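Shown here is one chain on its own, the form predicted alone, set out as structure tokens.
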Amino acid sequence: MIRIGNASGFYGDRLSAMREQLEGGHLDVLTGDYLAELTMLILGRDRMKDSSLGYAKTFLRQMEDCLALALDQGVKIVVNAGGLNPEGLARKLGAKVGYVTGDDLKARFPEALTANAYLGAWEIADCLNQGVQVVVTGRVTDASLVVGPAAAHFGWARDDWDRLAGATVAGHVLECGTQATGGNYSFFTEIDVTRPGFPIAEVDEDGSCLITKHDGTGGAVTVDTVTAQLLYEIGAPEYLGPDVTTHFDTIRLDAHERGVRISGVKGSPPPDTLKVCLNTLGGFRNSTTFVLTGLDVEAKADLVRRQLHGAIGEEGLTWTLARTDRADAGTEEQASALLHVTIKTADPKRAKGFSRAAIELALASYPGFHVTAPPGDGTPFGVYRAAYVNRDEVSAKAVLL
């Protein structure tokens, strides 16, 4: 059995999380997930203004905080906190550390500015085989955090599809973290979420797990938690990987006195394809909300639209109008509606008129006009989008530093 914990399932995290699990108890693998398609987008804008950045650097400081633990209790830290940037990120960590490149096809989609294939676990596996104590990849696939060290440590073959699909869907179970715990899980109000704890995986041999966390942590490991998790961005049940195409219909849980047992998981050969994250930067945004007060809030409404079509006009507005207000209401608040406004243009310019625009009417609209938040200039906005590419036009590859 390995057992393998996780310490992050976005980036911004609980900072504390990662000491939190070393101290909780026993672990081989400490994983952390720290990458997300908007995630890829920031890091792009952060290499923008510093090409040695575009890495999470929540990460580092938590390396900085916790590394020299981590090696004292043998502990393996396999992270995908490199995001655009791994060998940068590699290269500041003090231990025996592998990275994992060869996602980035941005040759490939010189119009994005971000192209990030998602690459699988055996990358993550060779790192280990090497003796490494930190691995940190780039855009992997979220499960092969866990995938790569359960492959390493039991010698699988690359075509042993259920016990990779089992350990895929261990994976998919911690990649974000607390929700397998009972974070934004709809009966909350059962279980103690206060602050709950993150989720370990004990990987059997044969891919089977043991879901569970360390003891005295909040939350709970049920077959409820874990089914929420399992549904969660999951569309048709192959699931379909880098690695493997993963069976959820075959997916057995049981309870178990420790957490969830998990068992039966089939796998057959995965895709002939990779996925692609690919950003591009969009144009640039900006928005306003106006506090509508009292009587006659359509028309009010109405007014501010006309007003602000005649300033700028009405390519790129988006109009929302909540009406939280109430009848006899108690309280100013309550008689309040909110209608917020968006503007979404390729003119850096029009972005930052559209603030000075709505700020202008303040003497000259609707009776009582307010809004929640001063002007501002606008700010970029990114566009996602999928593609797919052949295998054999991705070469990964581990390095060790």
Second form
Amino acid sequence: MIRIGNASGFYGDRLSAMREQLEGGHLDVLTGDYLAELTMLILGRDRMKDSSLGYAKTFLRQMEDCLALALDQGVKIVVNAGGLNPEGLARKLGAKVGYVTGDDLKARFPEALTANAYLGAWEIADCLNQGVQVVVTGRVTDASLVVGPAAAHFGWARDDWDRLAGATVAGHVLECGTQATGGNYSFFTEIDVTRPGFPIAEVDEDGSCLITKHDGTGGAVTVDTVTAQLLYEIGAPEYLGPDVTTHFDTIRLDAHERGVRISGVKGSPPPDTLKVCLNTLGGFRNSTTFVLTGLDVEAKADLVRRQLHGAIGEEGLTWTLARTDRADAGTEEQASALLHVTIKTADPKRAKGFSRAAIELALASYPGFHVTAPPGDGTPFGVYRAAYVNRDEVSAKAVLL
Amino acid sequence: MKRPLGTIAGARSGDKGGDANLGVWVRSDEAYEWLNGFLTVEKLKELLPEAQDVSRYELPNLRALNFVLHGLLGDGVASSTRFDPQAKALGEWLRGRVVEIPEELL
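Same protein, the form predicted in complex with the partner chain this time rather than the form predicted alone?
Zooming out: every chain and molecule, the one shown earlier first.
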């Protein structure tokens, strides 16, 4: 059995989770997911400003705090915090580090700000087989952070489909951190989720696992909390990944005194193509929210629309009137509706001019004019799309420092 | 009896690019049998009128249904002007809808 913990479900997750997982009990490997589709865009903008950046900076802070502790306990660290610059991050760590590269396909998609293939588990396994203490990757599938260490530990073959599928399910449960232990859980009133602990998968040689967490941590691991996380961000029951296709309709969950056992998972060969996460800059956006209180809400909204259209034009504006108000209300807030407006435009000057136009209405519009927060200067926004490339167009590799 | 769906069903939702996914599960085999018959694509669209192009998948082993709401989020979270651009609370919206639930399941 290999005991694999998770200490991060996104870039911005609980900073102390790394220390909590290392101090809370025994682990063989500690993983962390830092990369959402949106995160790649954020890192892409970091990289535009400074080419030495492009990785998750919070992971460096966690390593400054915890690397010595992890090395002392013999816990391997496996994270995708490298983002767009795994080598840059790896070179900042004072340990035996391996990094995974080859996911960056910007040369193939020159119009994109970021273009990264979802790599799999085998380069992570390569790094671990060569004795590194820390593995830093860029864009790999979230589940690979668990599949790689399990495959390396047990010496699985590339066509051990059921084993790989079982570990993929373990990885899917762990990848969002406390969403597996009662965080964001529909029946939250039935358990204490004030401070849920981070999850752990005890993976067996056959790919089955026990989902659990350290003794004394908050939240819960039950069939329901695990079911909730299994349903997160999935599509058809055939869950496609770079290493295996995992059949979610074969997952079996059983309550266990220390958590939930997952077994029975079937796998089959992966598709011939790899998915690519593409982010392009879509233009600039800005927004504000007008508060419309009391009588004549529709007419008030209509007046603001006409005024703002007159000032900066209608193009690229999206309006939503949320009728959160009620008649004859007992509080001012309950008497108020919210009129949201967003501008999306290719012209940064127009996005900035939107703010001025909105604020200039302050003494010249509907009775009771105010906004929830004044609009800013406008910010660039990204457009996400997925693309698919043949496997032979991507050369993933493990590099040891 | 008329009760919010969330009285007996849990849900979790999220984003994949411009699509949202919405998983709904119940906690007994009897409840799943009812849910599977009740929560069709048509019923989902009726309860969540924003849903247009919907795929539906059955996961009886998890007593769950998974819906993919294609195109709900436009060009993805960074671009969407939708309230809740990552569809994080779509499931809780559905759980709040009042539906006719067999009394023996309550």
